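Given as structure tokens, the chain that follows is alone and in the form predicted alone.
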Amino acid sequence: MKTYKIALIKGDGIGPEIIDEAVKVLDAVASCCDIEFSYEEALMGGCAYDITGDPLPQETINISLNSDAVLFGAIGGEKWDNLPREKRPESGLLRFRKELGVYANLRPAVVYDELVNASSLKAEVVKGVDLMVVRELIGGIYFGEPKGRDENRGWNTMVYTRDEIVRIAHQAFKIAMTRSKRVCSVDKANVLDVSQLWRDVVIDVSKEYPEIELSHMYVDNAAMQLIRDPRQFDVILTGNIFGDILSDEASMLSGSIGLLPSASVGAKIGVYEPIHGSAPDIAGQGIANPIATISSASMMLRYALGEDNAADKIDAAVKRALKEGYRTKDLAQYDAKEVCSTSEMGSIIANYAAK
């Protein structure tokens, strides 16, 4: 039987909630597919910052690259938000993307039939989405140099080298080959040279896979294709500041923030979680929706131990949940035969992937 070694990073707000249903579906997958998981918890965020100063230890460093994954809740709230940049909950994951170097988030849309409705958009648009956005994480220009503010100017600026550029190509392409085997990378070259340096190099990558059919979006119209036509993608590589903007938005193709995982990976280890923050205002009222973690847990036996079939049988339990008609609060005008707590989904899904 394998073990694998989990950081636990509950976080802030609803964060200990959903990372405690994950555990539940982990552990119920675990008992039919002959692997274990050994969970230490670690402190980042808000929670951090009240027991030591500081909203990323470097203990959580440490124990997390001790690990073969790290499954994350959420971070931040209210409470936190006039505490000097430096110390706010957002400032310490950054630093902790950063000291894992995970450079990769990976950010999967997809439509459910069963939700279908629940978009914003016309369900002939968002019916069978089911697309990957691959956001480099680490560099662009949230990190560039120099960077700065007086009384009447602020500035960024937007640094891209070849090799952070490949390194994020190759993981864009290598899992367009397990999915429809098409990438379209996003950037503004006709106006930054750094996205200019992007395509060029993004070109030269895709000659190592010959099999993959490369396109070229501006970001722009990356945006407007996103709601016109979100079928047409596959795998959108990009950068960072790009990725955040299109990711948020890609998410909303399936009506609820509650649903959907995203994973950050690097040379040396991988962070799982949901995409949505940690909603404070509901905190402890046990309506908030673990699917999104409950998926990034998936993410994660996919990803960063293989575990594809244990992988799967999570992913059919939560499709088969939402056929059967169970929603959280979020969800419940959808055809609900059932509205559950947070705990009550954890368990049908647990119940469901043990089988």
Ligand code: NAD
Second form
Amino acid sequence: MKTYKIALIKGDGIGPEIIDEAVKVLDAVASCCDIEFSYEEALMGGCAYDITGDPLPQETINISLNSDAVLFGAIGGEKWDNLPREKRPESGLLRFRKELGVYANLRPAVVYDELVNASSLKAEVVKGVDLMVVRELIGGIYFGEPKGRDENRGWNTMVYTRDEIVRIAHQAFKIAMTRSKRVCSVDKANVLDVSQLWRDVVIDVSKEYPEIELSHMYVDNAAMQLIRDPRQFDVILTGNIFGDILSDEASMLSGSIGLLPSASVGAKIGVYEPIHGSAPDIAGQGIANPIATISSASMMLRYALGEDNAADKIDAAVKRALKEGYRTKDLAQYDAKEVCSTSEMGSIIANYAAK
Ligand code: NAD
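Okay, that one was the form predicted alone. Can I see the form predicted in complex with nicotinamide-adenine-dinucleotide too?
Once more the chain from above appears, this time first in line as the rest of the complex follows.
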């Protein structure tokens, strides 16, 4: 039997509630896949600041680097909003990603058949959507130098090196090989030199993946096509700022922020987390949707641990729970047979996953 070490960072707000449900599901699936998990909890965010004076204690980095993967809840809340920038929970998270070297952010957007009416787009446009945005996470304009401002000017620099583009392109092509083998690389090569390099390098890397069908799209067109006909996409490969915007746009296709998982991966340890925040407005009420975090645990099994069978069981269990009409409060108006609490939803999915 294989044992995996998982660092658990529950964080603030609904973080502890949703991580507890993901752990419930992981343990259920472990029992039938001949694997087991040993968990070590680590502090990050406002709760870490309250106890240690630092939103990202060194011990959290050590525990994470010493594990096979990190399962992360969410951080932040009004209580810490007025702290100096470097003490704020969000600064801890950015530093954490940099320390772990997670350069690729993977964000699937799946529209479940049972929830097509929850999308703000028409059902016939979103039915069957299943795409993945692969976003470069630690380069591009958010990190480029020089940057600065004076009274009358502000400036940032979008810079990518060949190596940075090569590694994210490999990531996208490898993921596409496990899906329907189509990659659309999104850039602004008609205007930006950095995008021309991006496009040339992506084409070079694609030669190592002859089975992949590669296409290119300008970012403004991609923003429009995601709304016009999202089913045309499988894997979208893009840089940091374009990916930030497009992945949020794609996430809305599915209807609720409480459904969407993500993975941030790199050369070392991957971080698996829901795309939503700590939702302080509903924390402690037992109404948060745990599915985004449970699906993040499934991504962890697939991408960090290579346990595809266990991941498939979790994905099927989530689909079954939705198909049978179980809904948390955020989705209660969409064909609910039974509205359940965070913990009830976790137990239902765990029960199905164990079969
Ligand atoms: P949020 O994602 O926490 O909440 C936005 C809305 O979605 C809220 O109405 C919330 O109740 C709802 N929601 C979110 N997750 C849900 C779930 N699982 N089930 C049901 N409803 C859910 O965004 P926000 O309100 O802008 O931010 C709150 C705090 O979270 C802030 O401090 C922010 O900085 C932080 N934040 C953290 C992360 C992270 O930890 N990765 C990401 C985004 C925001």
